[in-house]
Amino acid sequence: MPKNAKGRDIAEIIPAKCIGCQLCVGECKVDAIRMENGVAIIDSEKCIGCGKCVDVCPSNAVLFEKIRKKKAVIPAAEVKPGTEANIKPEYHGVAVFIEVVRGEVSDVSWELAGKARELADKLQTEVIGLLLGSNVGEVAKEAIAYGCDSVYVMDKPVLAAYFSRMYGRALVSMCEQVKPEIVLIGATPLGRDLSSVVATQLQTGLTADCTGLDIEPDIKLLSMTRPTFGGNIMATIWCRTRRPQMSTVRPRVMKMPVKDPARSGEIIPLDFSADGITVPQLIEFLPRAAEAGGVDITKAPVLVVAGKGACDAKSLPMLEQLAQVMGGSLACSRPVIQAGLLPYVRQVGQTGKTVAPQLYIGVGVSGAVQHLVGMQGSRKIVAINIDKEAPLVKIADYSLIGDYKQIIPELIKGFEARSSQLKNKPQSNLKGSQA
């Protein structure tokens, strides 16, 4: 343990771990910490060894071994009102909002239904579907096939199109009647808007864009994990004092469950009144870029992703060719978007799209946390990079270390040759090899 000239134990900063959040600077009462080049620096002669910088550091970048008194743990029986012990037992079940847009269910609803099944099993409770819309009877049956034990339905013509005030009132009413302990909503444009309206009216907490959900075994609370501090660290959040516990999750983060048409469950209709709400008239619908003939990288089975190391306009046609040969799409990380080489709809990451292709090929992608959050669900990951220490290289299933300008042409030749062999192979032999 280092000491200053006065013989006092002092704290140390680990530069490699410091994320430049400046929380320690604000907490230090003796102005012993300053920032240099985005890294905290401790003045050893000013430091009094209070250890407060250790308590607030979110990235464990401060070394301080002085033993401090531990906070007293209050037994559950002695917890004062206003904490989780004060939550009424009438709240039960893990609920999933089933998002229907123009008659089609968003895949994230079924992904969350699968995750809700895992959470409900740990809490020994049921999975509840919350369904709003018009003529959604078949969707309710599908929700049971994907894992819901019961589905509450508000099926009204006024709910045929999404309007935040209308849907907000309907879902709030549904939550007040059903009283779910947990509510999961997809972090789609609709889900982001609706979740904030509902959480505000129910006066409960909402953790947005979660990448992980679990049940804390000791206190039976929903652990909601999401990136914070610009994606540099992952924070786990609990909602101790309010119900329901609410979370939004991006599409492709959770795995799609297996549909079981043989499952049985209960479909429960609920009434809804739109009195006092002026219903807007939908005059025209403008389709998204992907629907208007653009690309939707979230549905591509193979993604070739250009990173900062391949941020070169001359190389993009080559990467596009590789994607086409493999029946996939070209995507990219944020630096490529910032350089103006590709449109935003192709960006993968925390500020872009969340993807889960069968095969992800990262070309010159370093693998910052913000990017990894958006592609962690990929089934197989291939990294092509000159830096063998790059984060993506370390998590990849396969890594090719070298210049992508030499590697990619060889891959294209190999895949084209393989494709040609399969096309020219006699059908009988092909069937025999498949058998």
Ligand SMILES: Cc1cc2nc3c(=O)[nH]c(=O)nc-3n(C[C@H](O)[C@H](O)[C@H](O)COP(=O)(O)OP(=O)(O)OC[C@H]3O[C@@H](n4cnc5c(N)ncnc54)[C@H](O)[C@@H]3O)c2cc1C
Contents of the next structure:
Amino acid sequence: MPKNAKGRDIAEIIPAKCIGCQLCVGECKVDAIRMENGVAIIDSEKCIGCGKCVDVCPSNAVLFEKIRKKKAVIPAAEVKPGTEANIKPEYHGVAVFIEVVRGEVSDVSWELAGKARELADKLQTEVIGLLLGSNVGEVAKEAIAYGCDSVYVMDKPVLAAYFSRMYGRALVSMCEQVKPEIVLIGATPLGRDLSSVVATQLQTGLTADCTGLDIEPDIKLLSMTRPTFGGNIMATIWCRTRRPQMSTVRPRVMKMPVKDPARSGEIIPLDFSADGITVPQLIEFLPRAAEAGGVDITKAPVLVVAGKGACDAKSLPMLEQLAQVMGGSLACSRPVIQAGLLPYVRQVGQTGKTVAPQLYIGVGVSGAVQHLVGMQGSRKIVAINIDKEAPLVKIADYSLIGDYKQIIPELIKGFEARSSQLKNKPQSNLKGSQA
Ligand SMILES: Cc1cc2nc3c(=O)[nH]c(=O)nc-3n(C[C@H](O)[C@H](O)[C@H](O)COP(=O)(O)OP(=O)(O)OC[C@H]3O[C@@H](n4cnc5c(N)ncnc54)[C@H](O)[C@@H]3O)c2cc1C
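Switching forms now, from the form predicted alone to the form predicted in complex with the ligand, please provide the structure.
Complete assembly follows, chain above in first position.
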């Protein structure tokens, strides 16, 4: 085995095995690998013997056996839970972080409580609520109504507003005491920030922005599914060697469970010390976009969604009018944002908002996977498209095939006529109706 100037073992290429793929060149952090006549060459003066080239080489052309062996890929069927020393049996329960912002619980927390119930039933374990805040006693009771069996609470004035370090310490301490097997957190701005702080401090894995969660039947691990490679494939990820298994999920991806005020459960207060953390002084809360007169497309019951096929400044007012007639809002796909026609807050999809309206009407939207992941939870889907083979048409409940410029005015006329008919109906008839 060759050595570098400091006497450390360094990697060596077997030229006959090298297929010239250059993966090792891209992986080498110290530029110690170059290509010559289609074969990788290692510069022994630059090589630091990290062995990263060994891991990426698809043809086993890098010799570096002494200090680093290539990691074995374990076939899924052979994965056994609990074989690693750091998975201790005391980890149990599916925990949900209950996010409270200025006294209001984020809906995603209840959506996750519903999902946690399903996962916990499969694992035959309990659903645990993890609650931080100030004066959150009522929220703890609500958590039980939404499916938690027990709720651990740190109720302190210092937790009234969110600060990463404060909440990070509190939730880490909670996880260390409660030892949940799984922790689910909403992928809100707060949840994204907090989950990464907590996962780092607990030295565990975190799968962000999951669109599907399940329990792998044989091995009882949490299967966390999320789009990857720009949304072109869905990856299912397991956290085999660390606990808790952590996942964030965006609002409206999971279904809202039914609230049952008759459920009973345990509320367990925990202590929290903020010693050593300086609390920043709050000057002012800025209003949210919706409060400031903006539009929150995640709350609209009906969404008319403009795609690239309906992406011109003259058409958008027509789509807005259809949205208004139907009591909904106007949203769009990414090309409309890129064309500068609507603000980012209106974008549906992987890099926009996840929506689940009662009615989604896609106008000139093809249905790329990055768009679909943000709207597939919609109750009814209507596609208006000239192309009957468009992916959105394939998943839609109803499709109108044709030019939107002809279809939309007809829809507006029809809905306007229907709403004036309803308005003109005598009130007494409506009240007296037994139907
Ligand atoms: C990392 C990454 C993240 C992304 N995130 C998002 C995201 O969050 N949201 C998102 O939307 N996209 C996202 N994209 C982009 C996505 O891949 C697609 O490019 C995009 O969704 C396509 O938008 P579209 O359907 O409006 O346009 P197109 O795919 O161009 O479709 C236009 C449709 O309009 C139809 N049409 C044309 N003329 C008419 C007409 N006169 N009447 C009726 N129909 C007509 C066409 O038949 C076609 O189906 C992302 C891409 C990447 C790589």
